[in-house]
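Okay, so here's just one chain, in structure tokens, the form predicted on its own.
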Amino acid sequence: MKLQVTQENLNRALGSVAKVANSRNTLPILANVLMKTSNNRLSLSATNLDIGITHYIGSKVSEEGSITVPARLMQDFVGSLPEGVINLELQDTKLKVTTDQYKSVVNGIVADDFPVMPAISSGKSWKVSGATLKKGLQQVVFAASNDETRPVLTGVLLTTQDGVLSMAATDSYRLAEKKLGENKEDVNLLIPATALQDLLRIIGDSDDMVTITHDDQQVLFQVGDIELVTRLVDGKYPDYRKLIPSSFATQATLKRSDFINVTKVSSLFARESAGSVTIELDEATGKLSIRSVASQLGENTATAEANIKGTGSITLNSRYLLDGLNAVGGEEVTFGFNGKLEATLLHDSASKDYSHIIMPLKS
């Protein structure tokens, strides 16, 4: 393998793909990168048995050839170099990397033992705005479970109905939907949250579209030059949609950033509580106020102004609050409950496309 390729492009390549590269493995080769060259172009892959992610690059080959070399040295070394023409020459399992002012050699593991995620060969294939699919992304993904002991909960569901792609993801104590837009395509797909923060990272500020290719057990994202397959969670997603009130016996219409102000400084008293915090509601005031209570530090009530409707309290953890606040977007949030002990729902006043779910506390 010989090969002059930018160290711009080698270096944004090597960020796309290490991190997927895990060095506490078993395998010790899971910590390397493969470096492969086909037709002109530099293919860089990693990969932890469960995601694969590959970056193409452009490259003057003068002879074809692989290797793996470790992901970790690898990136930090080529971000370290100055901008300019990097020449790679592979010599048994050894590779050169050269720039004007720098000589190297990496000890790499031959190409041969690489594991390659197995291709999809007769799946469904259909295509998103990548500015849609990255928002989705961003106000959905968080709520999914970190618990490995119920692994249905920690992928998020890609399904359509009524001819309409939705996104959810819950951890079961709170839910996020978003609607993506209408799709044609039959899609039921439970997609590892993990894998999608990664694809998160990858669709960066880019406004391509992304190609998405599925079968029964895996799916693949394309984003430009760079493709990531991950194999899907194997259970069935739970009927979340009936957790989804369709109306409510109390319901303020405020602020966004009032909302999250007052909830940040009630936060601050809601420490010792593990974040609990109450929100009443009265209609004849027209004032949303929440109340803290820390035995050691103090407590606080904080109000806004609202449009009300009803009067009613509810606790809920504040953390929660705040991320379902922040995931919603849009100048004015609509909040609404109808009962202590019954979900309550959060959304953009403007735009019913997006809806947060959080299960209160008993208070």
Given for the second form:
Number of protein chains: 2
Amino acid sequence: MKLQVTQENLNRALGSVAKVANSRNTLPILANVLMKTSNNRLSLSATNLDIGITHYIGSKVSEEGSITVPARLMQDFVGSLPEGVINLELQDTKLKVTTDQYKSVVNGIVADDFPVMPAISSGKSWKVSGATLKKGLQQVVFAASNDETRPVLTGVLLTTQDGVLSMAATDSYRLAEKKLGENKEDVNLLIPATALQDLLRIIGDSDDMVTITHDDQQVLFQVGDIELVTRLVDGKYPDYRKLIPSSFATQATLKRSDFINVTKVSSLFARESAGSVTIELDEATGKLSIRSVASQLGENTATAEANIKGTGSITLNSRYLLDGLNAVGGEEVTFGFNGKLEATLLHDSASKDYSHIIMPLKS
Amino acid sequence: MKLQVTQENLNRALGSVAKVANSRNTLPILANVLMKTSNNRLSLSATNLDIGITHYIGSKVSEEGSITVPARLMQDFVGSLPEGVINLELQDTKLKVTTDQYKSVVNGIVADDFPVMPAISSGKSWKVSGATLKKGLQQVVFAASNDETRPVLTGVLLTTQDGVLSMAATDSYRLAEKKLGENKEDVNLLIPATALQDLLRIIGDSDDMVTITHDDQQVLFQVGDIELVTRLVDGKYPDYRKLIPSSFATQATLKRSDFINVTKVSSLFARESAGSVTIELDEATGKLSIRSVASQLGENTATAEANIKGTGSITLNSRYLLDGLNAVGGEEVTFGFNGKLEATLLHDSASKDYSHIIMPLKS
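Based on the form predicted on its own presented above, generate the structure block for the form predicted together with another copy of the chain.
Expanding to the full complex; the earlier chain stays at the top.
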């Protein structure tokens, strides 16, 4: 193997794949990245056996070949090099990396020892706007569970209903759903949230379309020169749509930044009580107030002006409320609830594309 | 106690003192900040028994008094409040904190339980420019040891010699000395490096003069409305001046940014060898090269153009070299050494005010 690449391209490709290699793995070779030439392209691949990412970059290949090298060292090293041409040359399992100023030898492991990258041979294929997908992922993925004992909830559900594509995640304490828009293809995919976090990183600031190809077991995302394949999560996702309340006994509409500020201040006094804060809506005074009590430290009541219908109170985890307020976006938000034990709903007052549900705490 | 302060002032004062209170302490009350009115000023004080900091702010006092409250909660809380007037009112040991939107009660502990703040009653007093002191502290303090078994080396020595004030610190592997300029007062103070890190934070971007007052046991720094008192370190500081080499068998002058870059890249391959890198100067080629070998990962040689006198090589810890290169400042640096076991010297080529000495590793 002998080739030339630019530092910028190699650095970008290592940035795409190295994180998957860096995740704690049992097989040492999974900490390596596979580099392989093919015509005038160099592919860099990494996998943790569940997720595989490959990034293709242009290169001037004078001798074909392949090798695996430590991902973290290679990423740190290439990231420290100045912009410009990098010469790569393989001698046995030693990769010589040379620029004007730097001469390095990186010890590799033969490519044959690298596991077969997850791949998808056939399946349905469709496209979605990268910007739309990214925004949706940012609003939904964090609500998935990371409790491996309930694998279904570690996934994000991508489904169509009545021709509209939506994305949903829940850890059973809160639920986020985003409607992404119309979609011709009928889909029902349960995708690991960790893979979608990688996808979010890969989409970055790109405005490209994302091509999604899937069969029963796997899904492939293609963004520009990058491919991410992940296995799907097995199991039946709960019928979350029936959990989203549609009418409310009590409801407030207020500036999102006000709601965030009063929640933040209240959460400081909620540390002792595991984040528990009580929200009171008073139709007569037009005030939303949040109260938190720390028996040791003290107590706090914070109020904000709001447009209120109905009077009542509910107790929530302030961290979940802040997560929801940050994800919902928009200038003004609407927050509604019914009984003290029923699901609450938060949405952008100007749009119903995104719903954020938080289950109350017993108060 | 009943008074009004602005959020900006209270927040600034808590920022000055809270960190000392937050350091891990055995006495629970040391996690509190003492608030005390006196005429139309409010003082906030915190101490860890070694170091004490007091910040005075203007306030409208309608009833004098004092109380201690949890520093971290108070800092987080006041920091989250909007700008504007804050009302403080004490009822028993409960401090009521009220603004338009927020009503809080913070549970305090009576001021009588707070330890007496370190104070200095008399002593010599002199002034030094805050900007000069800050720059010197940034270049010197990090070189002090944090090994409590050799307390003398955890201090920074502030001394005058021939009417020139200098500051020095060493952990026995490296040594930093900064000449601060002429000083009429004769001094010889060994000040804990941790106290000087707090002083650095307190000086911030202020251009004020700093007043230094000291007796045999303590030193007081006054910066604007803030006072920091610390005990001095007991013991005799090593005669460090004789360790600074003045002539060199081998010496290179080069762009500091080049030296930093090649050291950074080399250090990546020096992780296995505890940071060990070998620097070679070659007068004939005018090149400085840094070589590092990681038996497992690979090896690296990086070169930079330099103006070189004498040919030779020396092995250093790359982290110490990077620390030194970052601290030394300036466009061009001069790096000199003699035998393989003797101290090396790094300084700004344009100035000899700052000397950074690194002891070599055995190679």
